[in-house]
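A single chain comes next, written as structure tokens; it is the form predicted on its own.
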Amino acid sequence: MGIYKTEPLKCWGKAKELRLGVYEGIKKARDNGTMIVAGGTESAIALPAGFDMDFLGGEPYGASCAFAGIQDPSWNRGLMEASEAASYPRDMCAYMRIGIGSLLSDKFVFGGKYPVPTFNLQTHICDTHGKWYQIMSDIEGVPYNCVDYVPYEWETENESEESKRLKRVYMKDQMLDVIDWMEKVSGKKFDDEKFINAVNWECESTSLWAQCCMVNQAIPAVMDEKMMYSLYIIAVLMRQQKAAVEFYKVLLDELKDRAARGIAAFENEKFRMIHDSQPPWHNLQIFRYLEQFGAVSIGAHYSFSLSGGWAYDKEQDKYLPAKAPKEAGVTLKTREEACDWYSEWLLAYQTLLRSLRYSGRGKHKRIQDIIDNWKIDGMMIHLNRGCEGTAVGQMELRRYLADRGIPALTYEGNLADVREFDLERTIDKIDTFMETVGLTKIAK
């Protein structure tokens, strides 16, 4: 018997259905010759939603290929080797390499040939992303565009309102230009009503996911990190759709019920941890190994914040779910209003982006907020060679935690390239860490 009661999530099957439905839609669009848009999922994916289209996001697709490599190495090693054979180096973004390898191999991990999009639309959120889909477009022979932006208070604090206004106007104007460009290259008419709906749904679904994460402050935690990877992905893949809003409303109600009844994600929770950076998708069993010591990772800056939805409350000095347009009493009526609000949302509430290419006080503050409010005992830091954006400054973070007496475990790896991960060494590091914090394996 464990310390707490536990039970499966009732909406687990729906989450799986929605995830697979995204890729089934892409397969059908490919076979029917209807519109596909590709790019990074941290781009403005509501922007092309003014068309009837299916969106193929590179990062979750890369994670799927890495995970599929557990059973069939060709989806991991094989795609990496295909990109390297074309002279793309191993020190590039692992998602980028696995995506290029999939395209060059003409293989789609969900079946059939790789789906060539009508055009690629990217947001330049890190040093790699903008070039990633420029390369994809060159190989595919399709048009490419990229929206550039820098979040508010990035590498600075107390940024002036005028600076923020200029950033918002800059991004809004880019969005309006991209809409005209999409109409030109696709030959299709952009539907403002569909776009406005998509902006509303994206804001609401990501705010709801933040509310779900807030429930995880409960002791015991109602979700663990490995479980969250199958839940936050709905916001990553399809946050601009009404179905995502509906799913997160159901999930939020279920999580609140679990918290009220004391239902745990892990029945022997004794030591609460958080994780930093993306996980090694090919070796997620490390999260289950933690549980042998009574330790559980209950989230991460990454899984909490990947698709935005958080606002900093200065009065309370904490991060809270951001208010979507309807909750804020705002009605979006025109294309221009939707672009203006959407720009503000991405610039202000995408807290994850403040850890990309930057390791300063902004990220430390967010990590400390999670440690304090989610009652964290220690941290697990993935020194991730596959994503230089999230890996920047991790040792500075380690020092920050050490100065505050917060135990932290570091392990080396790569989010998608299994060749750069040593499971036995990682297990040894976990064993050593658990010994230093006074945890021993729970007798079976």
Contents of the next structure:
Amino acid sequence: MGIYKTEPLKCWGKAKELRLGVYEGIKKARDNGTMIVAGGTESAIALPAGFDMDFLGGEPYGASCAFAGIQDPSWNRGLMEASEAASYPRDMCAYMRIGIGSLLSDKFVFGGKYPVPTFNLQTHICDTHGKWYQIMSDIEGVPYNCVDYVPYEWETENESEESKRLKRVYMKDQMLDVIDWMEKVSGKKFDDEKFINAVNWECESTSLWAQCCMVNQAIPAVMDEKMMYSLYIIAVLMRQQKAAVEFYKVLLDELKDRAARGIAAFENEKFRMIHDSQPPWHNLQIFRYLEQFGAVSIGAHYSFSLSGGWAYDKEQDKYLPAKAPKEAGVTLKTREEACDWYSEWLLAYQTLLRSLRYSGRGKHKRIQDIIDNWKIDGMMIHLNRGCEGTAVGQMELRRYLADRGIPALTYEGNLADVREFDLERTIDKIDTFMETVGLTKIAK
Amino acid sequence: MIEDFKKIYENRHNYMKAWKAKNPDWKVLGYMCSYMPEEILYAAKVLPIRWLGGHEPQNVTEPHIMGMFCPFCRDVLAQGLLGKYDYCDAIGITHTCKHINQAYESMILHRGVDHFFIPTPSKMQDKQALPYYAGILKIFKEQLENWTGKKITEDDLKRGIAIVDENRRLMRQVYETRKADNPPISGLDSMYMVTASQMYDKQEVNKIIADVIKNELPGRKAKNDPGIRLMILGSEDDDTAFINMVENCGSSLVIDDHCTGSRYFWNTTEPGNDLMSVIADRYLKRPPCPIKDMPNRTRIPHIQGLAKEWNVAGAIVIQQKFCDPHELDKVAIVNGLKAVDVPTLYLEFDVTVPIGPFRIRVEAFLETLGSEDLF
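So that was the form predicted on its own. Now I'd like the form predicted in complex with the partner chain, please.
What follows is the whole complex; the chain from before opens it.
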């Protein structure tokens, strides 16, 4: 008998249906020869939504292959080896290597051949992203373009308004140019109304996900992090769609209800943790192992913010869900207005992407914000060899926590390359960490 | 004298300390990437000097930077944490790669130095990059004015541009001489020249280069037999021990594509009325670091052109271990060189390189270049 009551999420099945629906759509488009656009999902995915198309996002696709590798190593090791056989170095972004391997092997993890897109469109959110789809286009022989992304600096840096204005205009003008480019390379007419809707829905769904994360401040937490991976993915894959907004409205209501009734994600919650960076998708059981000690990871800067909209509130000195256009009293009427707002949204409120570029004091402040407001007892840092964007600043984060007496566990691994993860060693590290914080395994 | 370049490189800190004592009205800013707009710093009477590594094993960066970040960024941070560059009044960086940016952020966190970050665009080919970057450079200029307490005038900027462009023109002139069948200057001395230009007052280095061009290079042969002509390209590289070894194995490095080489100085500013746009334009048009070469691949035709014009038989592509930018271009560059019949040898560098094993690989490469086809 646990300390808290727990029960399954009612909308769990809907999340799964939506998630698989994205890939079913891509398969159909491939088989019917209709338009597919590929790129990173943490890009401006509302941009190509001005066309009827299906979007294939590289990061969640890589995570899916890594997860599928648990059952069939050809989806993990096999694709990595295909990429390496073509001379792509093995310490580069693991998602990218899986994508290259999948393309070169002409295998799609959801069935059939790899779906070659009409064109690739990327947003250059980290050093790898813009180059990743340049390589994909080299191999596929399809047109390629990217939008440069220079996020606003963290609040700790007192960035000038003029600097922000320049970044916003730079991004907006690139978006407008990219729309013309997409029309040219696809031969199709861009629909402004569809695009404006997509921007509104993207802002709304990512704001709603942030609101869902806020509910997790409750004790006991209503979601654990492993559960969150199946929920935030809707925003990652399809945040520019109305269905995502509808899903998050239902989820938010359900989470609020769970919090009001004291329903826990984990019945023995005693020690609340957060995680840093993506998890090792091939070995998610480490999160279940924590539970044997009464510990539970209830979120991360990563899972809160990857497709979440967070605004810094100066008066409260906190990060709060950002206001989508309608909530802010803004009606987007034209392509230009939508590009302008969209740029602001990505530059100001996409805090995970910000930390890929600026990892120092500002990221520490955000982590401290989560520690304080989500009542965190300790942190687990995945020194992630497969994503240097999220790995940047991790050692400094560990020092920051140590200096403040916040228990932190580091383990080395790779989000998608199972060859760089040692489960037994990680378990040993968790055991040692639990001993240092005075937790023992709960008797069954 | 050509030897002066080596003296500056090897005694960089002593040179700078002496220089600072002689120039009390100047400040010194240490920067970590070759995209730093030095023209504006010279205009502000702030001497920009590039921080490079020490090529010695160190034990200070492990708590700050994950082991899979490139050895160059860890070596640079080590120099900073060990106080080797304490004569610098500030540090600065432009946005380039996250590895070297991590070194910069760790310096701020642990040394509390004055610092300047310039958010350079990455999509430098984009027409929108110019107005953006010109605006960002204007902000940088204002930040410098606040820091030094002195206004930077148009004349100051013209003076800054003139100093830096002169340095670029002179080095390009030296590189042109390396097209000769028997080049008058070695690859090693060329590397010393470029790194000395990065590490010391360009006004002083320009005098040395001008003197070398006028009085030393005419009629000079760096070696009696230049051997096989090679190109070297890739990540940051000031590994003089490696360069020296290669040039003592029966070859000459006649051209490079490094940020401690030609990428640093290849183009000068073009005339224009708005000086911030003029400066921004120069950096947008320079031969790019791979991280800034998108969506189109401009590096390949540029490198192919260098290989042809400098008439090389082969190319050594070096990559700092874990250097993502160059790893991302690896396949494209190697294939690009293969397409113009330039064979490549690909090597991974660390803080120190294993000269013995690398010599064997270089010798084997040279042997394949020197031998005739059997069939």
